[in-house]
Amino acid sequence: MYEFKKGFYSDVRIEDRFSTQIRLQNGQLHEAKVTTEKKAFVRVFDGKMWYYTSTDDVSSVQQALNELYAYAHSDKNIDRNPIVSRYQTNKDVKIVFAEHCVKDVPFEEKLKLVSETDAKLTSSLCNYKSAQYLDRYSLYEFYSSKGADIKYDFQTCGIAYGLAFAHGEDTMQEQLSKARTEFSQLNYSDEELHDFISRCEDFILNAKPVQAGSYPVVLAPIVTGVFAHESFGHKSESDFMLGDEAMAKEWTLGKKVGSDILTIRESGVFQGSGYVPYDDEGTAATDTYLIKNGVLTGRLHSAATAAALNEQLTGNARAISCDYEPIVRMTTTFVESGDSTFEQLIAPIKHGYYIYDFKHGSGMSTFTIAPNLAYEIVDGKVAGPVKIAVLTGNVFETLGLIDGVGNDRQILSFVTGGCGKMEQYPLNVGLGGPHIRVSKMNVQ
């Protein structure tokens, strides 16, 4: 399709984008957008220096390799580069989601749902509402100078709620939301969205401040994800160990990291929010064991980054957009599930914290979960809601305190916010795990 010259390494991405954004408050239309986009991202590699470029255009590729091959210089041994000889050379057609294709819904079939939705969602405790629908389609090709010819599709889309609530001087806010690959997955039902809201209400009206200290702990499948995502899969990204010694030696494959009870696992093959099938080099996605049974098993690859620790690809090469260079990013991270049921993961807990659900998390070394809505467990038991502010640790020592996995994974989507890393903001991804207990987490 496209001219490569030999002597260098040159790949071609293309991606052909398709959103749709409506946006609503206090049940007012306050944006609707539907967005096309074609976009092209060219790279040339003689060996010592990656050149590329990204264009609108993407009748003008050929002209934009062309001159990056003019700043470059040829190497006749560019196949036998150790970064070079591992990209993959794939052919594949994987289109999966063109016969339920959020394209061919109508604007006013996705204007009709958040909005109805929306109007479902009262309590005389909010005070303000958003509502907003999302989707995305993309159809992604890619072409290399080794020959990789791919072509494949992504889709996502989802609605999510904002509800503030207010009683006396206490606030809170709370998010519903639902991520899919098809539009007709998205419905919420009378019960759902009646539990939401009885929740809320009874979290601002009973919740009460937790005494600080340090406490057995259960997640919730969704902060079970966010814990792996933020404290454990960003230290799995290789390239933030690269001539750094302390965190290299900090992270050598087959030491013990966790309990024996903990696995993590990393993959694009899920259909969702982090489906990968190949990154934005062209390398196939993987199934990566970063955990297992409680050793360092793996982590997350580019090809530079794979060349330079000796290591195998592992599909985690990805950007933005087509506006970005690739970057070693996760796909789908979560943590695989165990033997215990919830009510045995509670039982032998005498007075612990429930952590239902989460407002943000960030964690390299250390780590913090600032909570949304939890729980009091006393004598083995849920009990009422309480106000916690953060949950914090360090890394290695947590992992290592995991006394109890549940039967019950999810892996979970979303459509709004992402993964942010760099100037790349924001990358859509999936977590998830099940229920897990910690024998000790501090609580504040």
Contents of the next structure:
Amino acid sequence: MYEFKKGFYSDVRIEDRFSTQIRLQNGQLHEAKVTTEKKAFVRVFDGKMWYYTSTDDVSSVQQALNELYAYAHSDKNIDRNPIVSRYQTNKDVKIVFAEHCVKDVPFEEKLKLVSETDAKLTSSLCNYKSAQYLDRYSLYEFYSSKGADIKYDFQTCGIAYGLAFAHGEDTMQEQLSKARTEFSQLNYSDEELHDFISRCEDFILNAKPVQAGSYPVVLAPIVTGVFAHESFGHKSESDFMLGDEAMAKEWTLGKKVGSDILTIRESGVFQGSGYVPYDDEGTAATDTYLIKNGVLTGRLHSAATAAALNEQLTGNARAISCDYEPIVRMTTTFVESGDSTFEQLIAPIKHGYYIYDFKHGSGMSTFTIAPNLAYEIVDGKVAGPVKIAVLTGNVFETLGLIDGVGNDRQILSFVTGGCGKMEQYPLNVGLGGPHIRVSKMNVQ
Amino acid sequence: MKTEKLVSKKSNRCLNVVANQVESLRINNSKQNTFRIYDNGFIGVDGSLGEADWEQLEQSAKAKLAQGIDYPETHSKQRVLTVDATKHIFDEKDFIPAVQYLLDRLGAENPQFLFSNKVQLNSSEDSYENSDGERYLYRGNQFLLSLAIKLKGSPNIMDEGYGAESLDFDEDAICRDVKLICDAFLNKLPHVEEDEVTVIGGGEPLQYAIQHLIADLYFNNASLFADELGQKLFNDKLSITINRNPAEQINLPFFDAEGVVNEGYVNYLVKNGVLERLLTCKKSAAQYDTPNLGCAGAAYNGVPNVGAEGLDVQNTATDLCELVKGKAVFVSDTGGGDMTPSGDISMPVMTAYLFENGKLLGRLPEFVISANIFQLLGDDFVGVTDSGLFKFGKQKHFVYKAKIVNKA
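Okay, that's the form predicted alone, but what's the structure of the form predicted in complex with its partner chain?
Now the complete complex, all chains and molecules, led by this one.
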């Protein structure tokens, strides 16, 4: 298809992306946009340096390749390069969303869905509402000088509502969202909407400040997922180990890094916002145990990091779009189920907190989760709502303080936001887990 | 009826740096085109990538008027203005060798650290024109440095960061700044004894206030600052602007996404502590009958919306030492703080240094900044300066007093 020049490794990634965005503010239509973009990202490697370019004119890909070859220097042994030799040569067509493609759903149906649900979200304490319908269908193609020839698709759609409540001098904003792979799965029941409003009203009317300190904490599945993603997922991205031999020794597989009941997995095979059947280097998705029973068992790789650490590819080289090169990123990261019920997790807690959902999270040496809705736990029972700005803790200490894992694992998808790493934001990822209990976290 | 055409051309040369080595060169050139039409109180928009077919875009935008998206049709006087703010930074052939030389020098001068991430040369050309005869053209460029600094053997993804944008490449200044940070990082100090300190930061607390100054939230009683428009709300010394002055900003058009050019390129959100305006686009300004701040943003094929490009805090001092008498805590890296519904802020600090007499003396253990937004921007606000510590680029220092808790 393309004329790949000898003496170089080259590949071409093409994304044909269809997306819809509908936005309402206080019930009024503010945006109604359907976007179709077809772009290509072209890479050339000469064994010493990579050369990249992108184009929104896919008919000019060959010209782009030729321009990059002019920058690079031919290497007759390029096929024996440890990075190049790792690249897979998959030939596959994996189209799984075409029969339920969001492109085929009339725009009016999308507008009706988001508007009708919006109209049902009412509260005398809610002063401002924004509503969004978002979808995306991407058809990917990948070709390499080693012979890879792959075509696959990705789809996500969802509705998201942001509500601002006020009472006295307090204000709060909360989001309700649902992301799925098929449009037909996006409905909310009246009961779900009523429960959401009731919970928000209870919070704005009754939430009390907390006394900052260290407490036992139970995290809801969505918060467990954020914790896994932020606290350990990013540390599993192997590019931060490049060039640092001491670091590689520090992170030897087999090292104990968490409590015995903690297992964290990472996989691109789950259909949802972290579905990545092939990564942006043409590597097939794998199932990677990052931590198994508290022991470091794996990490995430691109071909360059796998070659540097002499490990296997994991299918985690990803870019947010055809404007960027792939770097090591997560797909779907989650904590595996344990054997406790929610009631068993909270039962031994005399005084602690239940974190129901979150606004945002981040993680370096210290992780931070900013909760939205949170509740006090008193004498083993969930009590009233509390205002918590952030939960924080040292990552490695906290991984060792997980002393209860629920039996209710959920894998969750998202239609707004995403993962950020350096210049590339937002990347669609999935995350999840069960309820977990941490014996001690800093609550502010 | 009114029509608008916008074109945005971007050129980017981006070097990825891995452990002190230039690993890749990325070459991106893009062009985005926008056509908007306003008629009978509605807006229609369409856009494209690459070379524009304006007739087709106009037809498509006209057809989208039928979507019924309300938007005010505002008119303006004929005006033509071109600003070329570009400066010569590198010949393209010199870019990679110069950056690699810089990295070699940083590595040699700071042998216990590894330097990674991006070094970029960007240029842009943005134009706006409408059927009233307004025609604006801006050209700009920048050298953008964003280094992730890692102590060799550290279990962290990165331990420090250094970044700046500039219209020149001053290798000596960069090396001096980075060495200042690296030397201080290696000198571990115990916690300061005080529980209330002077903090020198990058303006992180402002982000919590800004979202409450969006007109849509403010006028729907969902803002912490409800009913305070026109009132003294913050410290006398605090002035927050939308600043698109080409003499002060780098690679930022002097007009917003709706072609609004503020007088002197500056408009006040907060002036001397008084809440003067709110973050608006033309639509929200008209909807709430409030003056427009001129800070609209827009996707190339989307309806304009409120943005915050050019948000700036005016300097209150010409040097950091004017603001900080004695000791202070210099906050370099915070991790995901937030604010409660009552305005209480908690901000975990991962990297901070003790600052005294214009110098970074050493690295402090981790702690959490605890403050209230009203107090922090009120009595506890000390001032702002972009001069005093770093020599390369313009890096703003936001100084305030706060409690520090959770000393590790």
